[in-house]
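Given next, in structure tokens, is a single chain: the form predicted alone.
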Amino acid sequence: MDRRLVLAAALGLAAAAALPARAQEVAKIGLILPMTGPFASTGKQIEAAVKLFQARNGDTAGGRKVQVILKDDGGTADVTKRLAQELIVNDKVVAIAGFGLTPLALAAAPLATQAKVPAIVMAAATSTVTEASPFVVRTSFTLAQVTVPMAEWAARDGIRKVVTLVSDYGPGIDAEKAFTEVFTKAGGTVENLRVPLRNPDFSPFLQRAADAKPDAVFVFTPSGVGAQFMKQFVERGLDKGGIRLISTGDVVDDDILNDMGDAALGVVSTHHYSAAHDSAENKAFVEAFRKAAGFRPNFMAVGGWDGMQALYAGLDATKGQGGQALVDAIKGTTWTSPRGLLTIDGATRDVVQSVYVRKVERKDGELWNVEFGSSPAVKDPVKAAKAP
């Protein structure tokens, strides 16, 4: 037989033999979260959701076994960047994910671009995060997205004078700007206050808010900080002074809501997820999550759950490919989440979802954010304003 034919046959057999091996090749996902430090609640929620997703959906997608590698960045951007680089270079991950705060997501974005590795943002909520890299996809929310419905509701409910009190970093500034713009257009007046992100003391800012005698205080704090705010709100007597408290859902976070006690009753907020959301999908999610993790899921958990949903859908569509193919496969994807119908915008790679108006109520001995209104298919308003 011609030696060339023998060689070709041998190569063909080698390629055929490699196919099962390729099918079993591991698709590694680097999950970078603040598991320690002041924002550890975000990490524990997302980690629990990722574990639950794989327990219920299996560990295979696109013909590849999916392995999640968890790394703790402690909420420090320099550490996030180092971990992302190690995961990309040493572990050869198909995607990086997590990112509990905006600075952490922004630290990893240039590496995602350089290596052409998708970065799935499960938490960080500043509008500009998805503009930092064409490989960033968000499954959480943006602060502007959930704030505009609150400003609209406040104006409709007869509130005329508001003091905004936000944590002084990207999401808080987005929330302040979005609320102020919408509320003033509706005829209201606003005074803006910003509180340091690290080691916040709300007391002096709450005193300034009380002195302004507004109808309401609109508040944004990161997940996990709301209990401290609520305690100081009560200590300063604002709850007894006829000043209403309105907020984004971060403040009345499901993870810590029961610890706030009666002071939280009646607080109205707008957000994309409540553990009390009335759907079959959410009831099953909450029941399974509480059984597996031992605590109630919050909006960070659903961001992690849907981040895995996006990755599995993308890997299935590309038969296990990563890179640009994976990002392209995720864009435009729609599914029913525990939070409701969710779509990844094909143009912005940001999440399109319903935003709900909720009030804290006590039911069966627990506090819940009970929904009483909604705005469907809300896009990030910051990007929507830029669209031609």
Second form
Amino acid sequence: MDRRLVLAAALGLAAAAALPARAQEVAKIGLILPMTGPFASTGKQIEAAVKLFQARNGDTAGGRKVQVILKDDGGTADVTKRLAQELIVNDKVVAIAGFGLTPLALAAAPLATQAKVPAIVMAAATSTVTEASPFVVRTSFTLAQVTVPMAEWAARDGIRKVVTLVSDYGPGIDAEKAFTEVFTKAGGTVENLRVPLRNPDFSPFLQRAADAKPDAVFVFTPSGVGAQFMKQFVERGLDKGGIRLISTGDVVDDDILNDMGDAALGVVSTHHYSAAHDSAENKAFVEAFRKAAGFRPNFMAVGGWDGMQALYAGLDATKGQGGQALVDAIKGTTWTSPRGLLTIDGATRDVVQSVYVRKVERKDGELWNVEFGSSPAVKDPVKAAKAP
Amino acid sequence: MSAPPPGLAAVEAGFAARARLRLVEPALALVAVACFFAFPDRHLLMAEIAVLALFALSLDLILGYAGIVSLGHAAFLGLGAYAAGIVAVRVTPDPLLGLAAAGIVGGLAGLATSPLVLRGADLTRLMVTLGVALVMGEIANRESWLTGGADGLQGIAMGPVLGFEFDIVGRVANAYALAVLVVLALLARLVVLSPFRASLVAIRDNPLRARAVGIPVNRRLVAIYGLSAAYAGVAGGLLCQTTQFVSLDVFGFERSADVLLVLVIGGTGWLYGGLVGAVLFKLLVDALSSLTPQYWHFWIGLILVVLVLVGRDRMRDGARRLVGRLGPPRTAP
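Return the form predicted in complex with its partner chain of this protein as a structure block, the form predicted alone having already been given.
All chains and molecules follow, beginning with the one already shown.
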């Protein structure tokens, strides 16, 4: 027999034998993000953070090579669901991750339960997401979680009358409810206004807010709409009328804060992450992120970073095993993230973290959310209220 | 159709000849069945293609045959999807009943909104249909007690379809979607090969003259618009049942725009345009978005421009010549 043929056959056999073994070693993670469409900025932030995490922490965890498969769902729920299903069935991923919006996470959650594959939610912020499946773990935040400290701070700071102005959809209503409840309990009065989510024109609502002569306007808009709001707030002259602007961090998102200009100066907000957070971990994170991606990380990026951190910690603990073992391993984990100390609640699989009070200031020619107060270890108030 | 008016018998013979099943049609069904078995790991994509093909077929009924342009056909897709979802959550998990409900709701909505569409020329119709879809989307957003609002409708669990449980690989979902598509395409075939279609084409080409020769223009348009909306409703129902989820994006403008693109790719005014377009469009999107998740829109755009500017006519002519030998139903005049 031809020697070359024998050699080729032997090689082929060896390759065939080695293939399953190698496939065993690779732990695939399906990352489903809106990379196109109106929520593309969320996807870009998270993708950059995930890449950076792997560049800095290596691509092995629990003895297995970790491979991230990125898929674009364009922010459409049925595409998210199909991609999740294909990743689980065809690519045999150990976990799915990403989920830029609440409906996208909720669409994939039943699959996580059915296939016993952990789903790491890196962005979606409605409280109910973690209740949709026992395999959902969240590393972002919940809206109520960051709103309650705002209401407490406002009451402490002598604000008595507030008009709330929120985008009219799930998270907005969560924010309105949480703020109103806490603030009225502290003795304040609240008037509620809701703005349509799509193509919002804030002027008529701002006029009504101004007519009510409150001490402050509390605002929630999804990440990205904040710049437009800020412009109209100044155009209406509310800033000069002595009405203070308080908000959740989504409005003064680090990604677009610099484009808002001086209008944003002095806005007080509460959130779980600011790129200006003063810690060694965060300084290193922001510097490396800017160098690699070319833009400033925002709270979405840090959600992606910590999602990878949770997965790596879990895989290390299970020696690379997925499924129920992986979720159990992630439950109760604590680590120091760029945003500060972070714990995955063992009971709810939701994130427990510090929420900071920040004010927009100019430093080195750029606008930053500078933190000046914090509430440590805040749990999601919605689920805390439900707990017996 | 340019021949001098023949006798009635000859006309009837002409329609009968058109309606005979051509060789290529069972061949298409065979290809679908073959794909079902050849690509066991792409069932979900195939189901999505089937849904999009049905949706495109429904738009083609009004665009290709009656000349009604629409930028808001997703209104009926969305209504059907929510109808099927709400039936599954509140009434019965049976898929076929849900699908029937989706079709009925879509059809009724089509009939109800048809007076708006009958008025005015193309531009008015574009605006009106777009507006209807936006209004529907906003209603679904507002009535969150029924629709789940911006979070999407929760808790849809479908029962077995004819004894088959929906599985995670998507085999049943795919087979179900393909079966519904085939049945409805055969039904549509009866419609587009009938004298009814001839009257629609006459209206499309010259409404004044059609009226003058005694065609009840408005009634015909209302009928086809209602039928098209019912088809879109069924497509929405299928979408909801195969993914077991509905959220507000079913009313999205992108859905209406995508389905127009599908018809641009596949060609309007022939029964299989939607099908061909849906297959090409979905495969293209799937391949490109896997290659470059960030920039696939660019490539899709580029390919579409090239397709429309340079190659579409030539490609279609080529395909027609090829298919012509097998004898397809040529419904385009």
